[in-house]
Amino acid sequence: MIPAANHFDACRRRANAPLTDPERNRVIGAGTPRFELYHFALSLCSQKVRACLAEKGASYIAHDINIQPGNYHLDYIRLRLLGRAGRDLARGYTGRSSMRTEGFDPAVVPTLLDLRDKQVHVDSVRICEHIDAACDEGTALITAAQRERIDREIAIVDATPHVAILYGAHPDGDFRPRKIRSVMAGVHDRKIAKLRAALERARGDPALEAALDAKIDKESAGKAHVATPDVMRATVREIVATVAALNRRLDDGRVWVCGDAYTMADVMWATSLFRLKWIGMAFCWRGDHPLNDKPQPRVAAYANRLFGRPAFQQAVIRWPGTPTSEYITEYDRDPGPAET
């Protein structure tokens, strides 16, 4: 449902109130903005919808908040529930972001606002895909001749359990970058005070109530998931498996992962593929590790392309305040804060 315009203008007012940091809230891009997308330098799923805003050459204000391991604005709830749209809160955990099947996570990024149309969007896939149909710069991203093969790649990024990987250790061998491994500790009872206390401030707004108790629930499973030594090993199976299946589609000499042109799949499989490079699972296609000894080098030669392309360098590997990691040494980046 679309916000009344004024109530949609009085959300996005309170919630940019505190938001005044120039170099972590700006204007990317010429001309007048359309969008304002709240995201982190490290989350995948901004790293997608920068990465699509990028590829399209949109300008936007960017807000990059820092909302873990617990920072919970009340007014960025508050506008971030405008685009629920009836969906259930989420409440388990599976170490995947994909809103589809996890549900509405009242307390994460990306938010991005349509402020032309007043709209509020909450879900990565559907952001892009509204970012793709809402601009005239750039080249199409999802054409109706290959939207069944685009969708089916997407869904495929989408139930990566990428989030598990970078919450919890292997525990045959903690393969995450150190500051990581450092920063994570604990983080999930850091987490589950900051919205306990949150809880307390927001008494008396049941929707918000309602949000963050869902929230304490979420964080309480995934506290339980990735301490799991059976499901952190078989979510690193997962990976590889989902890695060598891509390798396999990627058989048929094609240069991009749909064919011959570049479009929204390659960004969600940019975005995945440069996640796991980060995290120090580059092994899933290099082979020649405890976890996985068999090669993948289609996959290896369409990481290379994906990173090399201008756009993903500039909104990902490049993103002002990404934090540095020993796996990716080759790009000449400035440290920036560990949280996730």
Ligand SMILES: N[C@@H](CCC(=O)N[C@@H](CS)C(=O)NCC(=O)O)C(=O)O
Second form
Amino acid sequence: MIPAANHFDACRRRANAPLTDPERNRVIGAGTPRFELYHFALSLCSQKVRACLAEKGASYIAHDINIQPGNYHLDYIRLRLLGRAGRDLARGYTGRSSMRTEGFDPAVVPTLLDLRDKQVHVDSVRICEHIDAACDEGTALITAAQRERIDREIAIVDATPHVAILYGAHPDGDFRPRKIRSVMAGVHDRKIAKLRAALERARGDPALEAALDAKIDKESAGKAHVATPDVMRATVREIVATVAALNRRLDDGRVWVCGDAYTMADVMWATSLFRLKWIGMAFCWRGDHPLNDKPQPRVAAYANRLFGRPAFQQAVIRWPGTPTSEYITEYDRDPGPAET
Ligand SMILES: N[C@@H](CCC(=O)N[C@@H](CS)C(=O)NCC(=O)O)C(=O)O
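Having seen the form predicted on its own, I'd like the form predicted in complex with the named molecule now, please.
Now the complete complex, all chains and molecules, led by this one.
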């Protein structure tokens, strides 16, 4: 029996072997990194983790692995599977990325390695919780006193169907950034073709075969989901309602979503609201749009506070490689502080 730590080291070495481009593989922050993050610039779940690491001031090795459309590296999936911990594989598709409701997806980012305890952590919510608990640096983003409220907010963001609105068009008018519209045309077929090819390469490794098989089912369900007009209409209505409900919670004038202190719930909301803006859905709080006429001024002000945080700017808004969009042009003019 190979000791777990040796197995971790061997899987990590194999996964890292092809990751040599210095622009995509680099150390963020100062000091000896405790963490290693496999992520993708545009990935919402990766953005949550990068924002959390930046708020904590933690240093880490960042590997930007381009997972779109479906560049599935078997050694990366093998490494990620070490963090599965018996969870069911995700097979269905609801347009959400929550591991709690959808199951474990073996072929996604982010994945976090804790190099101190040699553990693989999966799922942005779990990863952020681990970082907050493990880091000596920075202030606590999850406090015992606020735990329930923070968890409630995190669950709302986690359940928001962000994946559906990225991969699918609204049937009455595709508001997504122009560049994304063309990238997403036919994306599920391209992913499925790459997954089938990966499955052939994985033959003889039952865990990997099962993982890829489930992912093929999930992507097939995703293709059908985003091609169903009423589903996409309902998805956008749901997000509009989620933002309206957030506005009502902010009605008492609180600065951050759980009160006066910035918490992990704000890390999640920052990422979610910025994604909505980037994708062309700031109409959720601006109103005056065929898909939502009602402005939500508390959310508008809250979003400005969130987007103005230096850690969020560095980790998300100005993160190199994040595709620009015609909806965030105010950030194009000022290149911001140099990357560390
Ligand atoms: N529950 C996971 C979901 C991760 C996830 O869905 N990642 C997306 C990007 S946000 C991804 O890697 N998609 C690529 C693909 O499915 O091929 C988390 O929150 O980390």
